[in-house]
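Let's start with one chain on its own, the form predicted on its own, as structure tokens.
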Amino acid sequence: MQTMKALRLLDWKSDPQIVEVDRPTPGPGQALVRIGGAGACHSDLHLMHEFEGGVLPWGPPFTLGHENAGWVEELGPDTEASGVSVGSAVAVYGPWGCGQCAMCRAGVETYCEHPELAPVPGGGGGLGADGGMAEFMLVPAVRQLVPLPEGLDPAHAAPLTDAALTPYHAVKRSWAKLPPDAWAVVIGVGGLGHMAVQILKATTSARIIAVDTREEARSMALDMGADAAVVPGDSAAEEIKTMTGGLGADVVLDFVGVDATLALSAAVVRVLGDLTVVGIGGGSYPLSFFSIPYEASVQTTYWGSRPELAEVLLLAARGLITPKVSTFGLDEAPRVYEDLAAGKIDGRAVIVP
């Protein structure tokens, strides 16, 4: 049996370790992908340090990395009609559902209606099942592979599978509220937020306000198309209200999700606006008749659909969105997560095994 290196989370509330594991072999309907890039996501830090047994329907040990792209190394039996061939450059759609329910058939496996039938109930590669921070990754169904458009390399495609797909889904569901006279607020210009600014710029004509504590993040947002950048604090809501003519923002996207950002979101969303919470910071905000403007919609989103991933990859291939990527070797991955936790990573860190 051949072996390979992998960055694995061996237990809850622990740091991941690089260990030797067996190289997987694809079975019927499966594919083995040689990894060309695996994104390091802030949500991995929650997995490492905040969760414990019983919180999720799956758990350690597993290989990290839920943002993945590479090349098809080997195909198992019963994959002849998949349209995927050995050597093809592909992105891996991260959430893995049952493949049979209405949601999965529509490509929205994030909201699988029978997760107990999925390879990992409620999870996916790098989320209970072995992910892409290894030389090779086993993908349990070839439908999870999305071909890369010409000119898009795996190292830059990998973060698009979450860091771009997640904000794309959140923005797309609010397109009707983003005409040319609209305002959109992006709170948190990190791995997902810096893509949200670009997606808003590429797919709408709305004016964009970015909010972040870090000067470099605000500067990056302006370079990527934001019309204004605001420092969070006591005057932030008033500043945003002034910019929007006293009306507030038509769409607010909170990529942080702590008490303070939720309160800011509620303070600046407009009547009939959308307030979408994407960040899993664990915050809360009291919902009552007078706590948010009339008919403002509050929702959470989780990831995006497989068809939306194909759309995101096309946007990137056309140069309309570009993730800010820093690449690192697999041996550097533990340090990358330390830097991510310390706020030292701008954009997205991508591990290239």
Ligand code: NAD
Given for the second form:
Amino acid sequence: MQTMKALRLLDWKSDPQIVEVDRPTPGPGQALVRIGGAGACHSDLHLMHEFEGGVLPWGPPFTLGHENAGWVEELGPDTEASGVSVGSAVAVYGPWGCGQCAMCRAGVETYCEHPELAPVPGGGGGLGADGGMAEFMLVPAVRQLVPLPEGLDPAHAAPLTDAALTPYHAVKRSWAKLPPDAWAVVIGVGGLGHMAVQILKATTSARIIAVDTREEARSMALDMGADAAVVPGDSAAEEIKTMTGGLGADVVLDFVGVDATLALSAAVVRVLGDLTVVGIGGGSYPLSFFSIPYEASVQTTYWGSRPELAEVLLLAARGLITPKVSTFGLDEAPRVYEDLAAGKIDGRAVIVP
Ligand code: NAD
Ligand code: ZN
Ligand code: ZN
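Starting from the form predicted on its own above, please write out the structure of the form predicted together with the ligand.
Up next: the whole complex, starting with the chain shown before.
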């Protein structure tokens, strides 16, 4: 058996370790992908430092990395009809469902109705099952491979599978509330937020207000097409209200999800608007008749669908959205997560094993 290096989370409340593991062999319907890029997501920091046994239906040990792209190295038996061939450049659709239920058949494996039949209930590669922070990754069903359009390399495609797919799904569900004179607010311009700004710009004509504690993130948002950047704090809600003619924003996307950002979101969302919580910061906000504007819709969103991933890849291949990527070797991955926790990463850090 050949071995390879992998960055693994071995226990809850621990730092991940680089260890030697067996290189997997694809079984029937499966594929082995040689990883060309694995993005470092802030969710991994929540997994390492905040979660404990019993919260999620899966747990360590597993290899991290749930934003992956690479090349098909090997195909198992019964994969002939899949349309992918050895050597193809592919993005890996990360949420793995049962493949049989109505949600999975529509490509919405995030909301699989029979998670008990999935490879990992409610998880995927890098989330309970072994992910892409290794030389190779086993993908349990070839349907999870989405071919890369011409012009996209795996290191730049990797963050598209989550850092772009997740905000794309969140923005797309609010398209109807983003007519030409609309305002959108993006809170947290990190890996997901810097793609949210670009996705809003590429798919709507809304004016965009970006909010981030870090000056580098605010200036990156302006570079990427945001119309204004606001420092969070006591006067932020007032500033946003003034910019939006006193009415508030049609759509507010919170990519942080702590008490302060939820309160800001509720303070600036408009009557009939959308307040979408994407960040897993663990905060809360009291919901009552008078605590949000009339008919504002509040929702969480989780990741995105496989058809939406194909749409995101096409947007990127046309140059309409471009993740800001910095690449690192697998040995540097533990330090990359420290930097991510310290707010020292602009855009997305991608591990190239
Ligand atoms: P990141 O660390 O790259 O970016 C977070 C950004 O938020 C940084 O720019 C930071 O400066 C900013 N920020 C932090 N606190 C802030 C505050 N109080 N006000 C304003 N800005 C603040 O993280 P990421 O990888 O983009 O992930 C963002 C969040 O989304 C995380 O909680 C992550 O777990 C979550 N996430 C959710 C999904 C989903 O499907 N719902 C998918 C992926 C990630
Ligand atoms: Zn993620
Ligand atoms: Zn299913």
